[in-house]
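So this first bit is one chain, no partners, the form predicted on its own, shown in C-alpha cells.
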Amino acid sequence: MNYKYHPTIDGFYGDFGGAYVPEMLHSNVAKLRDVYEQIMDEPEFKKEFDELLRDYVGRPSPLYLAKKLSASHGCNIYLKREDLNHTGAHKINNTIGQILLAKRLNKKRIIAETGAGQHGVATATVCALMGLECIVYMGAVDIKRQAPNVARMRMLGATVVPAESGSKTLKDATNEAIRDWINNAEDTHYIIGSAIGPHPYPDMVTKFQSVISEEIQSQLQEKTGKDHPDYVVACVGGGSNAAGAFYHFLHDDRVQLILAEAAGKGIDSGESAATSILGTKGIIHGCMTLLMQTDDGQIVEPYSLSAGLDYPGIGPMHAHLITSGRAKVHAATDDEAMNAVISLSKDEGIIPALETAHALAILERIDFNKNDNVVICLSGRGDKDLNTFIDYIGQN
C-alpha cells in the first residue's frame, strides 16, 4: 500500500509540512524527534500511555448513535464522545504523550498554547500529574471569552500568560510560546496541541490523537458489523482532533473524509478562518502549510466566534489531503454553529464545544444515503462556552 498521507522522514506530506525554526532551536527539535521516534517503538512506553488513557483519561470514549440527529438528516450519526474525557475534550490524549516524552527528555518545565483553553486544561492537569512547572500562553481576548478554562488552569497550578499582541489569540499565543521556547530550549519542552508546528509535532500529535480512529474501528465493528464509517466529519483549525479521527482511514477510499472549517461572519466577510479556502502555501509557526496572508506574505488576523478555530493556518496533513482531493471542506458561520449548539443541546441533551459546532453545522451540505454511517469527532463539551452561548442567544 501507498501511504501517501503520512510524512515523509523529513517531515512532509507532499507540498506541507517540514520544520522551519530558528538555528537556537534546531537541536532542541532535532533531539526531540530522534526521542520520539524511538519511543514510539517502546513496549515499555505505550504500556504506560496506554494505562493513563484508560485508568487516567477514562478511555475508550463511547460512540454513540445519535437517533433524532441520524432521523433529520436520513443516516446513521454516530459521535465519538471526546467530550467525556477528563478535562472535557480529545486534547488529554497529546498531552499524556507528550508529558511522557518530556520526562524522557529530562525537562522540567512545560510551556503551551491555547486558544479555547482545553489544550491550556490538558497540559496544566498532566503537569500537575507529574508535578512539572506549567506555562500557558493564551490570548487576551480568548482569556476573557474562555473564562471558565482560564481558572482551570490556574487550580491546576499552571502560570497563564496573556499575548497582547496582534489579535490577542491563538495566533499571538503560539508566537509568543515560541519566544518562550527559544529562549529556554535548555529545560523546557513546548506541548504543541495541535496537528501544527515543526516535524515532528504534526505526526506526533497525530499519533498521540489516533487512538480516537482506533476506538472508531473497533466500536463500528461491534455496532454495525463493519470495522469502517462511510464518512468521517470533524472540524479543523489546527486539526487534532480531525487528524486523530482520521488517522486509520487515511488510507481506505471507502471512507470519506469531511473537515468543517470556521466562516466567522462569512468567508468572503473579512471575518472569517476559512483557512483552506481562503489561504495560500507559506510558513506558520515553523511548518510549510496552507495560511491566510496578504499578497506580501503578511498574514490575515483570523476571525470566529469559536476560540480554538481562530488560526489563520492548519495542520500540513490537512493541507495535503484537501489539495490532494482526499478530504472535502466545508466552512460554517458563527451563526450556523450556533444553531447547530442549540439543535443538538434540545434534541439529544449533549451541548457540544462550539468547535464541534461547525462539524455538525456542515452535516446538511452533505448528500447521504439512508445505510451510511457517518462517525462525527464530537472533540470537546460545550461548558467553556457558556459566556459566548449566553451573550449570543441575549443579542439574538
Contents of the next structure:
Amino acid sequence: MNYKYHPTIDGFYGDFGGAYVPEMLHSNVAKLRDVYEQIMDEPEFKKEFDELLRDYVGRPSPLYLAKKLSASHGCNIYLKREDLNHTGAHKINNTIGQILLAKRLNKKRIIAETGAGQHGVATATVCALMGLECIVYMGAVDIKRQAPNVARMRMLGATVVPAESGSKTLKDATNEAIRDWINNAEDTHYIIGSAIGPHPYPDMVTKFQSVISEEIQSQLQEKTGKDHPDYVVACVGGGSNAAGAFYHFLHDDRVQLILAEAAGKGIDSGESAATSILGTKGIIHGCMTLLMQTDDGQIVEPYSLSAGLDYPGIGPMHAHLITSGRAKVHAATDDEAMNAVISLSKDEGIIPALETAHALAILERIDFNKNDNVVICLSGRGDKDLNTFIDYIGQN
Amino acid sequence: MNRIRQIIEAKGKEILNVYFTAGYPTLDSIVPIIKSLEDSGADIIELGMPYSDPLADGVTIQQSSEQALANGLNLKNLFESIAEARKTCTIPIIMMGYFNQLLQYGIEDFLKLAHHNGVDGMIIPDLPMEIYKRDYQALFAQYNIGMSFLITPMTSDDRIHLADDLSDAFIYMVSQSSITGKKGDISNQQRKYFERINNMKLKSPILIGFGIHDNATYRTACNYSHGAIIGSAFIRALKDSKDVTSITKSFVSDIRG
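Please give the other form, namely the form predicted in complex with its partner chain, since only the form predicted on its own has been shown so far.
All chains and molecules follow, beginning with the one already shown.
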C-alpha cells in the first residue's frame, strides 16, 4: 500500500510541511525528528502512554449514537465523545504523549501556546502530574474571552503569559512560544497543541491523537459490524482533532473525510478564518501550508467567535488532504455554530465547545443516505464558552 | 566574488554592519538613513523587510516592523527607496526578511528586482540551508545575490561547514542562543564559542550579531571576527527621532568609539 497521506522523511505531505525554522531552533527540531518515532515505538513508552490514557484521561471515550440528531439528518450519527476526557477535550491525548517524550529527553521546562485555552489546560495538567515547570502563552484577546480556562491553568500551577503582539490571538501566542524556545533551547520542550509547526510536530501530534480513530474502528465494529464509517466529520483550526479522527481512515477510500472551518461572519466578510478557501501556499510557524496572507506575504489576522479556530493556517497534512481532494471542506459561520450549540444542548443534552459546533453546523450541507454511518468528533465540551454563549444569547 | 565579501576581505577587520527596519521610524526615512550610514562610515547596511510574524526577532524589531507596516511600507515602495538611494550610495546593501515574503512574491521575480535595484545580498533566517542548496542556490548566483547563513552555539560542525560552503557573503555568527535584542556584556562562555569557531579556520569571513549594542560589545566582537552586526540598538536610537541623519551619525560614532 502506498501511504500517500503520511509524511516523507523530511516531513512533507505532497507540497506541504517541512521544517522552515531559524538556525537557532535547528538542533532542537532535528533532535526531536531523529528520536520521536523510536521513543514512541518503545514498549515501555507505549505501556505508560496507554495506562495514562485509560486511568487518568478516562479512555476509551464513548461512541454515542445520537438519535435525534440522526433522525433530523436521516442517517446514523455517532458522536465520538472527546468532550468526556479529563480536562474536557481531545487535547490531553497529545499532551500526555508529549510530556512522556519530554521526560525521556530530560527536559525540565515545558512551554505551550493556547487559543481557546483547552491545550493550555491540558498542558498545565500533565505538567502538574509530572512535576514540571509550565509556561503557557496565550493571546491577550483570548485571555479575556476564555477567562475560566485561564483560572484553571493558574490553579494547576502554570504561568500564563499574555501575547501582546500582532492580533493578540493564537498565531501570536505561537510566535511567542517559538521565541521562548529559541531563548531556552537546551532545557525546554515545546508542546505544540495542534497538527502544525515544523516537522516532526504535525506527524507527532497526529500520531498521539490517532487513538481517536483507532477507538472509532473497534467501537463501530462492535455497534454496526463494520470497522469503518461512511463519513468522519471534524472541525479544523490547526487540525489536531481532525487529524486524530481521520488517521486510521486516511487510506480507506470507503470513508469520506469532512472538515469544518470557521467562516466567522461570512467567508467574504473580511472577518473569517476559512483558511482553505481564503488561504494560499506559504509558510507559517515553520511549515509550508495554506495560510491567509496578503500579496506581500504578510500573514492576515483571522476572525472567528471561537478562539480555537481563529488560526490563519491549517495543518500541512490537512492542506494536502484538501488540495488532493481526499478531504472536503465546508465552512460554518459564527451564527450557524451557535445554533448548533443550542440544538445539541436541547436535543441531546450535550453542550459542545463552540469549535466542535462548527462540525455539527455543516451537516446540513451533506447529502447523506439513509444507512450512512457518520462519526462526528465531538472534540470538546462547552463549559469554557459559557461567557461567549451568555453574551451571544443576550445580543440575539 | 560577491561584492560584500570583497569589501570585507579588503578591509579585513572592524566591519560594521548596521541593520534597520525599512519604513521605521517613517516611510520616507529609508533613503536618508542609508545615506547617513554610508557618510558615517558604516561598511554594510542590512535592510530589514518588515514582516508580520518575525519569529527570530525580539520585541524591538517586532515593534519597529509593526510600525513600518502601519506606515504603509510594502515591497514596491521599499525597492523604489533602494533604487533612489543607489543613485548616490555605493555601500553594500543586504535585505533581511523571512522566506514567506520571497515565496509569495515569487523567488526569481524577487531576486531579479533585488539585483536590478542594487541589492548585494540576502539573509533569510528561516530558509533551511538544505532547501536553499537543493532549490535556490543557482538562482541566487544567477542574480549575484550573496547569501549569509546563520550559525549558533548549538550548530553542529557539519552544519557550520555547510554554512561556510553556502555563504558567499559572510557567515552570520549568532552570539548566543536567543532572539535579537539582548543587552548585557559578552560572557566567557560566548568568548569560548567565538574561539572554537575561529579555530575551525573557515574560508568565509565571519560577522557576529545578536546582542551587539555598544562600543564595548562591538570591540569584543571585532576581536574574534571580521566585525559585527548591530540592529536592535540602532532601532532603539531611532525611536521617536525627528532627525534620523544626526541620530545615525552619532550612533555610528558612538559604536566605533
